[in-house]
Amino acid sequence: MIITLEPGANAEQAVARIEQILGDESGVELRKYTFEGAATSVVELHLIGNTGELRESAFAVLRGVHKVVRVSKKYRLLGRPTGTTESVGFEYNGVHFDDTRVTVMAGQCAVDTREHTAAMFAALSEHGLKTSRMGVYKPRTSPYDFQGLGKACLPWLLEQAAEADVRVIAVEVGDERHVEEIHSAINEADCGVGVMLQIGTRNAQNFELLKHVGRQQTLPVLFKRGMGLTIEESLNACEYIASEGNSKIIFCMRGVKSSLGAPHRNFVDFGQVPVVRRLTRLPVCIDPSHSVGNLDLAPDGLPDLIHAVGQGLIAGASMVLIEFHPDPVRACCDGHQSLEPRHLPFLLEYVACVRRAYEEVIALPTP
């Protein structure tokens, strides 16, 4: 059962109220949630147990309460309540995530050498970015290829980026010593710098992991759809993140595993990007370098990558998750499919246009 409160509500008390009615013995816990809306904070108080007997007119009547509904449904917190349109995200380090704009986070697969990331950033921060992508731990399919310089770089990069007044950088993390290095990097540092912990698709169901990230929260989470996952299995795994206490995640949508989508390096899936916005109040991300795997170009002159970035946008999606290097042929992780910074105005022009289309599109009357 999930009551929900009027806004300014005063939550304390509402919980106050509740306990007093369930009482000592019922066996039912109280879970309080706060989620960040667009304009407005929503609180949330979850029953969790067996609420059969639980009379939804004896908190319908409480002082403060909005509205009280029984869950049926399996994304108990991220799902969206049904017949609600309301944009929620959360706020980070003064970076606005949800899905009334667009935030392009541009970046290197895999951090490589400090005049690398410089130039990076040096672009980055000559378009006013604000987020972008670095990998630091690189978990590959071979044990010889490179697998990214770990805990030693975090110093001179988040230096780097707050030189650049880059205020979020992901990193993927792939199991919980990342996630203390980085928090213990981020202490050290002190430079206004935040991180965004990305759990890759090969930990997209490493549930120790994601019980993990969910128990701290502090930095938020993008998570990716795993490669062979369904999106119910994908949302799921969400889910354990925020049922321990983390609401603040992104999904991200980076293609699945099949030989249906040669020659491209993944089957697109950003056609379901409304399916995850229907099913959940989570912000919806592409990684089109991840789901097209290559440069090669359409014949109208445009890359396959590009168009991809157009087919998330249009659908809905709100934040691009691209990869980048200032020179990919010295790349030591997926130059081939990472664009240089001199792509990076038409990239964002393109980013700008296509969501002027969309809306339009959605402001236009519906039959």
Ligand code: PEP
Given for the second form:
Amino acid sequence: MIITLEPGANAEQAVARIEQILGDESGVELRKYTFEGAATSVVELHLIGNTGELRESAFAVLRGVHKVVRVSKKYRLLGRPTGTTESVGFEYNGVHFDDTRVTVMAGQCAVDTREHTAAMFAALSEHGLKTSRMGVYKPRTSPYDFQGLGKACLPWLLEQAAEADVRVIAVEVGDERHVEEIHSAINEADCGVGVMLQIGTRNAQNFELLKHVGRQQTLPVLFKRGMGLTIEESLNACEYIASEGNSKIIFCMRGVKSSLGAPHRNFVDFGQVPVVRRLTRLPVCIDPSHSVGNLDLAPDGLPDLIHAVGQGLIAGASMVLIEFHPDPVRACCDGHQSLEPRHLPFLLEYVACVRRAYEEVIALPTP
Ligand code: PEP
Ligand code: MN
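Since the one above is the form predicted on its own, can you give the form predicted together with the ligand too?
All chains and molecules follow, beginning with the one already shown.
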């Protein structure tokens, strides 16, 4: 059962009254969740366990209660309540991640040299980008491939980002140790740069890792759809994160594994952006780099990868995670699909242009 409070209601008082009604032996657990919407924040009190005997009306009459619903839906925390259009979104380290704007997280697949990352951050800074991506722990298909510089690079990576006024970097984590190393590095650097923990496609059902990033609530999570998982399985994985208390989550589409996607690296699944937005309140990100996986040009002169960005944005995605490298030939990982800093102005203009088209389209009267 979910009890939604009125905006501004006294949550502590409501919790106390509900606990009184439940009594000591109810076997029903009460959990409080706060969702930051674009305009208001909403407090929900979830009653978990055997709620069959409880009457909604007993809670509906309490001061500060807006509505009480029995949940049958699968995505208890992240699911979109029927009839609502607002997405959850959140603010982290001065950056807003929600569906009222498009955020571009551009950067290297993997951190390699200080010179490369400095050049990358300088390019972002030149164009006023506050968000980036930088792989530190790289999960590779072969154990003999470059595995990332690991925690050793975190102090200077954060310092460099601070110098460029980049506020948030997406960094993939593979286990709890990585999360702890990132927490310590942020605390030690104390330079105002934050990290968004990226759950890679290979860990989309690593439930212990999902629970761990959900238990810590300081860093938000960018969850990548499992490469061979249905939308339902991937959304349930996000619920694992949220159910531990962290609902600062972004859902990222990155293509699914299928030979039918060839010659792209994966089958581009951005047609399902509206599905995720309908089923949940999560902001949706697209990763064209790992979806398309090459820089081949279409006859109109645009790489398929850029076309994929447009396909995601026109479908309502509000974030783009995309690989760049200042010298792709020298990249330790995924140079073949990395754009260069000289492409950044075009990308940003293209993103703004498609977003404008999306906003115009949704403002049209529908039949
Ligand atoms: C990445 O974004 O660096 C990455 C490895 O992506 P994915 O987990 O989608 O393969
Ligand atoms: Mn990559």
